[in-house]
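Encoded as structure tokens, the following chain is the form predicted alone, with no partner shown.
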Amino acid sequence: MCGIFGCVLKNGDAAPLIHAALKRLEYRGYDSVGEAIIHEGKLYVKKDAGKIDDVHALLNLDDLPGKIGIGHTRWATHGAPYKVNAHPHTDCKEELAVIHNGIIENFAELRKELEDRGHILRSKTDTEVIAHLIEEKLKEGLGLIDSVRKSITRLEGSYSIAVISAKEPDKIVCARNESPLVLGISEDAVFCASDIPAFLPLANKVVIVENGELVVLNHKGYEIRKLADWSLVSRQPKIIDWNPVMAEKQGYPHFMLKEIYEQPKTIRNTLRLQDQYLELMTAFLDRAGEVSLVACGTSYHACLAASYMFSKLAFLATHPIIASEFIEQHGRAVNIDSTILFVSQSGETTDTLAAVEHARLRAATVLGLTNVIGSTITRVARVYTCQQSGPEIGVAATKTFTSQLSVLAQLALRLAKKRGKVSHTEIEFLEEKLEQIPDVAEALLKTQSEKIRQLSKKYRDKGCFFFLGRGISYATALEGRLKLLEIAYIPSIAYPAGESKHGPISLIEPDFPVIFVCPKDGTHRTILSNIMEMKARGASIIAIIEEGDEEIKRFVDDYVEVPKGMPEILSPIVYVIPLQLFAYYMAIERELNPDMPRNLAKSVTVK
């Protein structure tokens, strides 16, 4: 998501160094940029929306003197990409500056509390409340370190922050909870950043800051303390021998693999969406007699899964529609009573925007789910929700798909609760399971990755695959098939398992690989029958199963186990992860670059 950088230099000016570091963080994706410098007891801030080069041409990011400073590239989650929302954010007196990567869940309550105390908050961001919380503590007579320490105890959510103050111009104070924070150590300077590439040309000695720690950087070096008991942490730097490309990928060989492994974190961020945004979207959905879910590619598969969620939980008729077919198939039926939720990672997909414009012209209620605040969908939708999964560099969608599913599941649960169609006990159970998904995903990645890699070696020479699932798992099968098509270039077919005998089964011959998505849900017994049908004809069966599902294990050639207890309605969020990994490793085995599949682009902006 956002990129942060800070430096304390013994010699030279910080501003050009910050500018260069922010350029090295461009790969993270961003919509605005800013820096703050302390010089001769005064704070100087430069920031604006736009690309670094454009902002530099306008403001000259290099011309501020001073040896201590911080810089930031912002990926918008709260507040559109405008200058006022760019970081750094300052207190009322503009004496201290804060940069932040993460999401503050309780910022709305903190904002109201601060405004009631007379603070003037200028932006729409969650970050700005941090500056004013620290200002409150400084007013009480505390120093900067203690003010930061006390303030962050009020924060709920994820953060890595860096703070400077004109009143204490010799230091940067940093803290971390969940969002990454690393230190760089050299002979003449100390650095803090969200990612190693920011300072890699300047320092190869790295210290990883852990959750629940506060760091003070000054000319003498760094000091780390645990927030819980204020005990001193002794942690020696490690030598990093990554080249710049490896550093951008945090040591992973490809962005796609990095982003697959980021999913526990990105799902956790998605589960921190502000209540008021979800409630407003839920209110519009509740008014609708039926809802169309319109999207392309991976986002369409998320919509297909969501149609099961809304139908089963909220008793709401929802119709997933491929965006490029929407006008031809449904165009004349759209009217003032239509409610349409458009889903697009980029918010700029041409086919989706054409459908949006048609719906607007026919006075339909247009809702949006996207990953990019400031995109066209956020500007034209009556209500929109940002999925908060951060920039995705790999062309094949991975973390953005699971984030979309997480948002849609939250909406379905809220709508079910609002309509009273499901018992409170079941709602609470599903909400609890949804909150557990990041941990489940993390466990899955730790325990099954090597097994999946070995499966790719076994099946790398196969010329075609079937993907089969029943119920909501059909959407999972479709997405798994798409990933294999996209990056390993293997012809693949996905079907509802019950439809497999209406034609596709004719392709089955000895050793033909068939991948079944088999959560232990209401479709379990019938999917077992489908497995037996394929097995009887000589197919090689790979099954994605619940951990300990001995019944299915007996009849398959290979299996990948997902941790127990995932409810059917939430299963695509975790059951798709083994299929993403399988596609990735198949591409590697076939000596293909999974980050740059041929003929594909991240955002399709042509018809």
The other form holds:
Amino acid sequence: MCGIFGCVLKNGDAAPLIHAALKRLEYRGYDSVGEAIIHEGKLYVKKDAGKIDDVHALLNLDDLPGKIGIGHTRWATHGAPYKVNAHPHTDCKEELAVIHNGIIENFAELRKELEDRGHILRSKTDTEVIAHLIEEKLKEGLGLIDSVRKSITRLEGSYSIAVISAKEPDKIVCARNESPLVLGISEDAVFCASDIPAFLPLANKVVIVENGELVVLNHKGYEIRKLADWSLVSRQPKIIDWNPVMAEKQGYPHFMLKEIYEQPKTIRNTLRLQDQYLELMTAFLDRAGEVSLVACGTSYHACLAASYMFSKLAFLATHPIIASEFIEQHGRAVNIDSTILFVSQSGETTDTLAAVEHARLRAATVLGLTNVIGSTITRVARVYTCQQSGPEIGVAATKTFTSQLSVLAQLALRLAKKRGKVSHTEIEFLEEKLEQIPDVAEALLKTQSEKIRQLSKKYRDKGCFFFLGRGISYATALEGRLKLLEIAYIPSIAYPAGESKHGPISLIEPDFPVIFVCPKDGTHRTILSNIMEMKARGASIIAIIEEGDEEIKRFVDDYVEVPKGMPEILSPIVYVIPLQLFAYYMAIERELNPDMPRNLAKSVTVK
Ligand code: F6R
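Same protein, the form predicted in complex with fructose -6-phosphate (F6R) this time rather than the form predicted alone?
Expanding to the full complex; the earlier chain stays at the top.
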């Protein structure tokens, strides 16, 4: 995710201000930190891997003269969290510095092109190519603004960048495509940042930079231009009256809600994973006879959903296994021929790492999927891939779950292609649908949130909920159940709908709430029968349905509609969102803090 910050001051030194701003942006990433400042026509850079306080203790981030500077706090996506990969990145002559939030998809081609032309790239990041592209343009005789303008036309992907150069020491040039960029304005300074909290104690006048815009900051203020036609944009600042705590949550009352709403963006990032990571992982999966998928909690639910994806698309047998049971249940069966994909958002969950260690000792092939580059899983796995969700602060996993599913779906599709088990037309259709998920999630959040909030008012006093789904929707039901019980403290159960009549149906009495997850897939007809069974016993039915599913609407008490056309195999990525919101609003109705459920921790590091 990363946090960027830049400032042009009339008085005083930029360094202490940058340091303080980065502290306020630390929730966006904390793998490394760095700053670059221009003073008397020279560029000075300080950076290192580690948390801001640790790097400050080592380098004293406050101790640099100069009124213009930029700073960065990193959430690693390309390149491990080492000093060399920390931002700012510089050109060959170390005269200009760039900070970046986002993902440059075509960086490998650009890097090769630049290296062929003699540039020395020091890091493994996608960002560094930007510095060298700008250097090329400056060499051709263009000024800094035009050099940035021309260079970014070469970039594919998402970015917000800020650039300074010792050759033009009076300005910061920034630009935005998809990743956030805001300006802060005060009497004595102008700021650019990924997010408002960075400058909130210093400026409450805010200008939002839009996609496709370039901004120049200098002592006179700011100038915004549209990249498409270079026209001048006149945009007046807005006054923001958030306090610093509200600002960190971008105006949302809780991190959990902010993270639920971030999903269109985070899924989009996840769909931008580098080909080479996915290809390598697919190659390992392809040569395996069968694969174990090992994880805890929400990550286990992602594994369960993935087992349907791999089997249906790639005809690969995968076995989802709860990490804390792995050694007892399968320990002796693990050997040199085993392939095991470990899924852990944090990459540090003790139960998962114990299973990893066991697998390594028995010479199994260990693969990893995590959100934290540099975590233990990334260090010990033979191959790992990162999900690129950015830090998740709410204890309950939300955006990291939908990103895990999005990575696993990409892997299943690649494997399907490689194995030629399903038709090209079907694969292309699914790839297209996967690309549409961020928009579908956005539409869902826009149209259904209020309805879900009202449902939470209606059902707030219920003592138990029953979640049911068939096929891949069983995983969605389990995840909906986990969210509700962990943050609203409502004991709840989830079952595959077909299994419900083998025992749990005895719980049903009039008005007992049953939540059905029912996308319009191959299980639709049968799930309708399960709804009827519950209805006949007086249950109150809430159904998560496809928009316009009149057949189901007729029989249920309440429903939430998901935009049409989501294929079965991708449905959990979207159908879980109403359940996340339901759990959130139930916690609010019950006056609980959803960000800090009792007895739980974000990263569980005990057995
Ligand atoms: C639930 C939740 C936990 C985690 C579990 C595994 O909302 O967050 O169930 O999913 O502790 O954590 P990771 O994925 O970090 O291994």
